[in-house]
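Coming up is one lone chain in structure tokens, specifically the form predicted on its own.
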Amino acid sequence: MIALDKKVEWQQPLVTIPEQNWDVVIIGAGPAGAIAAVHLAAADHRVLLLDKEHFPREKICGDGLLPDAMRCLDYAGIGKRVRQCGHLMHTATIVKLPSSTIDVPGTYLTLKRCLLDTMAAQRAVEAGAVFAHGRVDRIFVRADESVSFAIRGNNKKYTARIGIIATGANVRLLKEMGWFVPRKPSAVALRGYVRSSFDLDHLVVAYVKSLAPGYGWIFPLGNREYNIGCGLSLRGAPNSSKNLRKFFDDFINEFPLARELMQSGTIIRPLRAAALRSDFEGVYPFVKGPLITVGETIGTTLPFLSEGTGKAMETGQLAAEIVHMALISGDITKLKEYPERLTNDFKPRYQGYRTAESWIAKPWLSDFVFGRIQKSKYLGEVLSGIMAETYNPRELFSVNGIVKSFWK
């Protein structure tokens, strides 16, 4: 395993890779470009994978990993890695203030993404990808219809036949190459480390008035040490344009656990926040030409559950399959079948989740909703499967759910 305490020597300085012509540039090192350059690399593309920071590298997160995070994990050949460095748990906790508690067996993962997203940068050297610290600052699509990248301080010439674009919710790139991004990103988060004599070992989530539509977490990351943030949904919210540090206060001040943890902790990591993108609400068309995007860089976050880093994977796995096909076949249209994947497989599963953020929004629907869910063993089943997605959560959020719940 890497060490954490210096620089990890199979990051390159960009400056000393030769100039070449590679199958595959990634730009952006975080979950979704680590795995597509695990997958084209280990079919004996020529992969350089880029990122702007040098690594390990703190990135602003929850640091969960639901069981589509382990799925991908697993087939990029680091699952069990994961799982021997992570907190693993059997419990998630949900309360909404000021009564309701729910508990949600299931199998829940906690790793500092400093740690994942090294560990998945480590994997793709380890399948023969070529990993770089070198910052872009533009792209190019050629006339021959591959891609050339300008690398701040560097004037070699860095070619691909095909480049992925995994810059997570910063869209620089693409703003400048005329690609459309919304004005604004679909919410933010922010987040801090705690270490505390408290003693506590399921995730939290907790719904509290001064946050709605978002909501505040704590993520016990083992040896008393814990995630605690808050996130805010921009998507309709009243309040969107107070302080975020405002609501974090607020989050503490109202939530008894939270306020607990912190009176009995001390801050290790100063908090930070971070935009995030979800629904889908990231740039937009996904491919041009020679040029793919992935992960929280097209919006895959999900709306309700703002989990982002197995959903990232599961984009770089499917554009790696996309993009090794094109590169055997010599035919750089095949790109368009990414854009159509997504659309029938991704999107609808989104649906769900944007309608119960929806509800969830609502003070008066989400009180009867959790009561509800208290109440019935059939709203607690379909609850569990929400976390885990077996379950979409229409069959929670909406009025033939609620409707069963009163004689299942």
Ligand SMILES: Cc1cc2nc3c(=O)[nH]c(=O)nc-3n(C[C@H](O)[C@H](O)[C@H](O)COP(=O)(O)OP(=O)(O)OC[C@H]3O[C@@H](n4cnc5c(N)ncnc54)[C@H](O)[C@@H]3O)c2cc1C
The other form holds:
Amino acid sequence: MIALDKKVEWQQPLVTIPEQNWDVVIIGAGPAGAIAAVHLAAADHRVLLLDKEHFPREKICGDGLLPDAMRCLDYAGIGKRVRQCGHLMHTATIVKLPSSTIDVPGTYLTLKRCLLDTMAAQRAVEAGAVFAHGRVDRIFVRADESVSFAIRGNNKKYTARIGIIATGANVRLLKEMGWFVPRKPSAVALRGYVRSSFDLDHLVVAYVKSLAPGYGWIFPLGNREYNIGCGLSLRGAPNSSKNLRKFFDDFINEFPLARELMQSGTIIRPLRAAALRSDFEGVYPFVKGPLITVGETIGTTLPFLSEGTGKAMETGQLAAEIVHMALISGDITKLKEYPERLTNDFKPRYQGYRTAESWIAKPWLSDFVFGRIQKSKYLGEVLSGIMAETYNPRELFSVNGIVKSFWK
Ligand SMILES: Cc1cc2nc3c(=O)[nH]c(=O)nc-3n(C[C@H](O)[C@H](O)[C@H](O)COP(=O)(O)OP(=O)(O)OC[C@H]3O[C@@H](n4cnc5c(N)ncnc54)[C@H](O)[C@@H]3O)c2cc1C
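May I ask for the structure of the form predicted in complex with the named molecule now, the form predicted on its own having been displayed?
Expanding to the full complex; the earlier chain stays at the top.
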């Protein structure tokens, strides 16, 4: 069990690490970077994992984990530990105000990200990676196609054969290096932690008409603690100029459950906001020479569900597989397989979620879909499968899907 009240010793100050040539440097120890580090270190590569924050660090997130995340954590050897520390639930309730409610059965886990990310980084260290504190200000590709990087406040010269960039929705580093970045993120979201006498043991996601195209959530964390927040899509949104804090206040005022939770509780961590990059609205290209990008840096968060932790880990896992092949063959052109795999295996899975997000953003259409789901057992099953990624959202969010629901 990780002690969270003190700085973890296994994240070393960079000054203690001698100058040397690494096989891989990974910049950013969120889920994408840490999972890549686990697999590469386990394959006996010399891995330096860097993060600008001292761990355990807070990450603004809803703290919800869906089955894709659990599969990656199992594969990395920490699924059991995460299940022991997390809060397991079997229902997600989707509310469409004023009065529609759908209970979606499934396997849902919550675990505060400061704990989850610490566990993943700790697993990377167990596998043999060196984890250090350092903010990377610049990455250089050298004449021999290896990588060197400038770390704030440290003049030592570190180099690596391959660099993995996993800095999350924060794309400043690559933007300054001239990589293409879309003008704005896909969404912004805000969350706070509340302790309350309120008793709730299922995830709640609420769509409130005045908040479209956004939503609010209440995610129980166990021990009467709740993660409460709201997100606002910026993609073609008519109200994208809306103030996020005002949006949160509207959510509390218009959703009785949220109001009750806030009235009966105290905020134990203040509301904080962060950006999301979904549907591959991140940096481009995914690979440049010896540099490869993973997770939210390339926009891996799923539209509609805003689920990004599992998807970040999936790309970290895929990148590790391809970087391993490049390292053992000594041929960095093998990294080119990564964009191909993203285009063929990942991107097609996002299309249905994008359609679902655009349907839900239209109040008349979402009212209609909610009405159909409430009447059709089959569509209820489909919705459950959409959360678990066992059904393509097109099964529900398409004319065919809706027509099918009339006889299934
Ligand atoms: C409010 C909110 C709620 C969300 N809710 C959920 C949810 O419930 N479930 C879910 O699955 N997803 C959720 N997401 C999305 C999820 O948080 C992200 O998709 C996920 O964190 C992406 O992981 P990552 O590893 O790519 O990046 P991150 O987790 O952001 O990690 C990036 C790391 O890089 C480090 N870093 C950045 N720049 C540098 C630098 N220059 N040098 C060194 N280190 C650097 C950062 O300190 C950070 O530790 C939510 C997002 C938000 C904003």
